[in-house]
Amino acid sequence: MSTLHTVNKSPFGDGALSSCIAHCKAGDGVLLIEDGVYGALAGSAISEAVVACSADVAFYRLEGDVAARGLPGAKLIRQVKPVGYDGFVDLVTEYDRTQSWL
């Protein structure tokens, strides 16, 4: 069963996606929204663990929320995918289950 995490804490201040990589198997997802979207940030203490378990599993940002925080597009990893609010409703229904990283 595949799963789709949604990781709404900065990882600048919170273990959420940390955690959530590690539970992550082959074949899951994560959905960074909210503060979660600071995890997209290239050359940041988060990334290279992001960009190694995108070879298994599926990273998205949610575009609304990188945009209200000002994140520069250039600066995003390229694994982590943008999806608009559409997208997330596609998402819930493409996997099996939902967890949320509070």
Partner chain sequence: MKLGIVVSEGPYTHQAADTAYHFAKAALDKGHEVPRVFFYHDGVNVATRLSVPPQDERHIQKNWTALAAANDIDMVVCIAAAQRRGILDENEAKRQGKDASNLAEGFRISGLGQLIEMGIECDRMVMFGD
Contents of the next structure:
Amino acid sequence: MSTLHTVNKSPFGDGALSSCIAHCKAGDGVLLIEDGVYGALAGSAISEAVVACSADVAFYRLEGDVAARGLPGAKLIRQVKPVGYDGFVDLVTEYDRTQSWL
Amino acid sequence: MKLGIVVSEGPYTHQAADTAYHFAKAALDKGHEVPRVFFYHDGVNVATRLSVPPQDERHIQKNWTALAAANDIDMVVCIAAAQRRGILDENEAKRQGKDASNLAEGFRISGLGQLIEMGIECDRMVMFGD
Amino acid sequence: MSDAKKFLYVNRKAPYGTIYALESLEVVLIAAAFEQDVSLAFLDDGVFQLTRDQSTDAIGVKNFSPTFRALGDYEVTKLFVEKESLDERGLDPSDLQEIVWEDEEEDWEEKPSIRIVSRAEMADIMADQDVVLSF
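Based on the form predicted alone presented above, generate the structure block for the form predicted in complex with the partner chain.
Full assembly next; the chain just shown is listed first.
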């Protein structure tokens, strides 16, 4: 049994991503959506925590939100995989439950 | 699968109603069912039919109304949250002695029990808010 | 109750500044009628919802904190509060109001509804649910 967590806020002004990382379990997934995609930036104040967590938690970013915000692909954390809205739906069905870190 | 959706932030200020819309559309395109969408907190404001965004912007309420009509989605607006924020259907407007109602087509006003029921009956529930 | 689903209501926001805490409580009160397995989680700023001595006269907003003490009557008896969230905010359990429920099985003995749990235990509780609603 595993959980898909969604995070929709920038980690630089809000604790949702940190709290999510502190509560997710091995085998879970974390999907960054809306302003949450800023958490996919490499070399940031939180990127080490994301990379460390990604050892046993799968990270995803919603591509439409990344593109809308003009985040340069070269500056994104490699371990955070791109998905579209259809991929978002697949993730929701693949994991047993969804928890939104609102 | 049956996917239940909760929208818990208002339109335009927050992206929640947009993301939920794209998610619902993608789910339906993949052959999943979206039996119900529940609007709560400021999310109830999606259901006003008086919204008039500039023509070159998306019309969030109309998009939802069209999606629901095409796919038989039950769009429920929480009555308690709606009354606080001035979202009324005709019956409620009459009951409360108001001179106008503003609930858009395709939405219905009902209780929080509909949210719990959605949680019980759907295989997954996804919340969009802030 | 075997086919009841496990519902967790996650509260991460402080009361009054925004309406989430109050409207979360309104959901929980309705949910109680559905005979599901209901738990509440309080973490991050959500722990502020449970402080004692809330007095809202000056801000003109309804004080809903006494409603937490009525949850036992609705058979909502599991309020999990995260210890690390309290610690980070300089609070300890004695800063929270006392909330009890009466155990019908044990001659209506009053038992505490608030259970202080570690962050790891909170993660286990979250992972053990069918439906997680966040407020």
